[in-house]
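Just the one chain here, the form predicted on its own, laid out as structure tokens.
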Amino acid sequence: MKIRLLPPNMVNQIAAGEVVERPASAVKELVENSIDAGAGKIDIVLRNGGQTYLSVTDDGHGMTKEELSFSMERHATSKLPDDNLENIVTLGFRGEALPSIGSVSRVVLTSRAFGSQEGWQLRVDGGKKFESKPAAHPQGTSVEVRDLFYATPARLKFLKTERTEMNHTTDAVKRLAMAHPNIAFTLFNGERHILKVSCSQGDFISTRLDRVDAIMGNEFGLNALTIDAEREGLRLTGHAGLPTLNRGNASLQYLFVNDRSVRDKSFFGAVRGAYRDFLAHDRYPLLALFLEVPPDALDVNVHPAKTEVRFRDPGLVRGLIVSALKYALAGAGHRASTTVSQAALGAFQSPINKQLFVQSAQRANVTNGFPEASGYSPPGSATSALANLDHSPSAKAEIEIDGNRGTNENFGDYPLGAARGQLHETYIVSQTTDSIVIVDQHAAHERLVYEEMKATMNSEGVRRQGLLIPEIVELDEVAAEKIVEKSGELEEMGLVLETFGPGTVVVREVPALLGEINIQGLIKDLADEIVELDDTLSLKSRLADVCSTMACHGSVRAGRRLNGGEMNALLRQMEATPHSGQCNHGRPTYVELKLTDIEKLFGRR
């Protein structure tokens, strides 16, 4: 068969393949193009998922009748006026969204430009292109696609459901969303506004966790930690959220460069690495981060559909991500999510509790029906049983708190209190100015003594063992080059190896801590950790593990009676450590009931 040149409609369709891979995917690319044309507000509406019709309209500056001839051409834009790849400043930039969408398609695009006294109107079926007409329209672009896909029936096959696509759709908006607080969108499906968010005004970083908060739920507000950091031209800026606010995927961990959003295996890698002394393996922090990168560092031309970024350094990139995470949780101190507490209210004030707490009440014919004063007490009430007590009731403590019982201490002072009890020989109840704090006090000296641990660990190095008959390891050529460059990191963390001719490397020490181990395993998984994310994380998550088990087995155990001395060292150790708001996974370590919510509960307030 001879060479031929492949019509243009078909070539388009062809491309649509690559940049609308569902409708979530056209919503995304004209929502993109109403943001680079500098839109103040987007409304979004789709019906039946996308499927059959879908809109999006902006107020941006619009087109002129040539330019809405042109947007549906190939590889036309105003994106790159000194055909520069290196330096891309817009979110579009390759001219194949429009004339992609609909080749596969109908469309219909309605625009005025800005200071136009009127609009126009273009249709566009299947790739083919009508005359351009006047139309009645404000400032701004709106366009219409409906029946998506009808001209290339084979990619109808392979889209979900009418729900599934829709959640498609929601977060493609959501994330843009998150990158412009200064945009209002909506998004509304036929039926409801799944999403509504206006304008955010004010300081830009207080503005984005505004947006980032009301999109992500509003108990990450509260329990977000600030991020601002540089490092040689780049800064990373947003919101982590603490350990004990985890999830069991990674759905709500964002990251945008140069407010784009990206999927990259690096940025959840080291995510990762930088929770990793936080959480169990199996649960995923809410996090919301922004880099801006140089553009001449970057880039952006990796996949038609630019959710993919390729960084001039990868290893800076990441360094930064970590060290500004890690020094983000280190400031946090010993605080621990909101959540916690407000999920023990929350039991408190479950259904089940109240309606057993009204029948407790009404059987114990305790009412405000009474009249007060009257000294009147009926059988059975709380007020007859106070009657034959020579003093007030009171729960009956497990220990003494070294003789200091009932005397004002200045527990203000201390933002985990000064200790009143202990309970069931596992829990420390404490008192603050403004409220009650419940320790587990297993789970607080597992993180006292971990970070201890650390920190010995850290100033003394890791005991190595050595190897009576050095272990020989064959990996292919680049995996073996790629262990032997990080030998001097391995060392510091107790690995001691180096190479053994090509694609071979021999290992003379490992760290004691890990006893005896699958020495062939560990090195091949490290190789591939090194290839792939650059990092040793397999060696760094074993050496965590031994001491999280250690410490475990060396902290005190639940059901250990502590005296007063005791418990306030404790809390007096939590306050000065970091990290101590949760254990080595991620579970926290106490419970904070402030005395207003406590009043709510009695009906106080």
Ligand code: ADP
Second form
Amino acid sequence: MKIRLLPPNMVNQIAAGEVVERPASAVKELVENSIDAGAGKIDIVLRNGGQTYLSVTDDGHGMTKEELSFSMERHATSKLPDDNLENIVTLGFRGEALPSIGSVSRVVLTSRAFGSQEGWQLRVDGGKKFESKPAAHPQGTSVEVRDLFYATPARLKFLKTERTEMNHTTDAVKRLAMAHPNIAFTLFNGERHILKVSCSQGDFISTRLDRVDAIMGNEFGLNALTIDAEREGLRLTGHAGLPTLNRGNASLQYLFVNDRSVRDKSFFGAVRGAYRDFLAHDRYPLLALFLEVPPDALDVNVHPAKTEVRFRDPGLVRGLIVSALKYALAGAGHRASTTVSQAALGAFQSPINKQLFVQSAQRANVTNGFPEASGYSPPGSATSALANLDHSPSAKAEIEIDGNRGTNENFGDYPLGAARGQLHETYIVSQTTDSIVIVDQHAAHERLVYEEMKATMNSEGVRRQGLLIPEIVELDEVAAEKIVEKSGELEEMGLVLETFGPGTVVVREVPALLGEINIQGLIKDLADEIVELDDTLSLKSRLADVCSTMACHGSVRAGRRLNGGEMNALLRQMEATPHSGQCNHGRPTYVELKLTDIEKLFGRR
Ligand code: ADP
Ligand code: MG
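Okay, that one was the form predicted on its own. Can I see the form predicted together with the named molecule too?
Next comes the full complex, this chain leading.
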């Protein structure tokens, strides 16, 4: 047996195993270099999802002939000027990306340094460097990578389909573009344009929202709450989607830490905690949050790909995220997302447009004037439309209009307007100055009752129920210790427990609300969450579930007739109650249809 130092190219290929996992990671590393070089515009081109060809071109400060050659050496970097790993302000710092990529593919680097008259080109094939030669190039750098992984066939075999690889690259570029709104980006695959964003003007926060909109879709911008919070030197800004705008997975939840996109499990946990009251457990809100922390409170040197970070104080970060989101959501009050009314309009639109002519032709002998859209009123004449419906013999609608029109009229200026009637004993239709609002009375009332119960719980605490025979639960030692550490918080929620020897806790009291429960199961779930997420989600959500079931039973049922006073009282209460725009499962409690949109439906605009 002979121990030897591995040849440098071997070392680079081993490093490449971690740094360049797939085309997307090569693109990410190259674009990060362009960003670190102060680029204003970055163009990315791929062929076959990057496997045969990928290139990144920038207009940054470029490299001289010597720098070009040096950049391909392992651990050669210009980015740690004071040799201080505690103070990383660039995206790169390990000096590994270029030599790693160069060791597994065929690279051509072309660059012209700032202030220099001539450009230079360097070719590297599977780690073998050729002589640099002069080349024409505007100021900045182009890196072209051909036949990625040709030198490491084992890795090549792990590449997925072109489409999958392209999706990874698109995601990586989107993340980089969201974090750097002052840089223009283009992304091509073959001849196809995947992404193009120009840099916008204005203050940083609005520039960033523009960029986030451009990438996540305008829908997000229209339905996002602004986040701006600070705690002990940490700052969290960005945008959080309204609960009614949600998805089936967390792929549109972005967190950036010091302008670096990171995937952090505790971030997803914090988001789940903050939205828990407003979304079913399998729905995910959309978010783009930007966290700034002093460089020395953060370790980015966790993994070569640098998508993970460690915080000096993870609890502080988590607390900041949860409280900032909750605060913003509370401020959202009764606002529901615009997608809801757009979806509603879409639903109205198609059948009506198709049937427009048929309908008007048949109007004379049709029984119900609005076959596809009962409960929906033309602009400016809500009452006449209601009257119209009332007259149609087949309409099931029950209409009640407040006799006291004078007082009702005054509510027109309120966000949810003046109640004009009740349809199908389920929906309240109201009129604002510029729209028609349809409220699901059951969902709305359920939310109101729920919020009230929560408020009582917060101010008066949860009633506890002592156990006749205290329950002993065995956990592992770490879990038991952690759950006991949280006993203060748990006690506020009605759960009283204490340590009972190593790895064991004894439960003495439980929240009366929960009734007969499986204490063992609850404590084990809680222990898991506390260890993993530092949160007591399962107790909170069980309490919330009970509240919401009770709220559901205590609510005005669909099918109950309300009078004008009751309807208006419900609307006013919704306006005054936080989170009343959605029910406990993220479904909207009301839909607003703007008159301008309704006019479009009728071709009046
Ligand atoms: P790191 O980014 O960690 O420093 P890299 O291997 O990615 O390591 O790059 C090595 C060096 O090459 C960088 O420190 C930088 O000086 C130089 N470099 C790489 N790409 C560019 C670029 N697009 N423009 C200017 N300089 C670059
Ligand atoms: Mg780099």
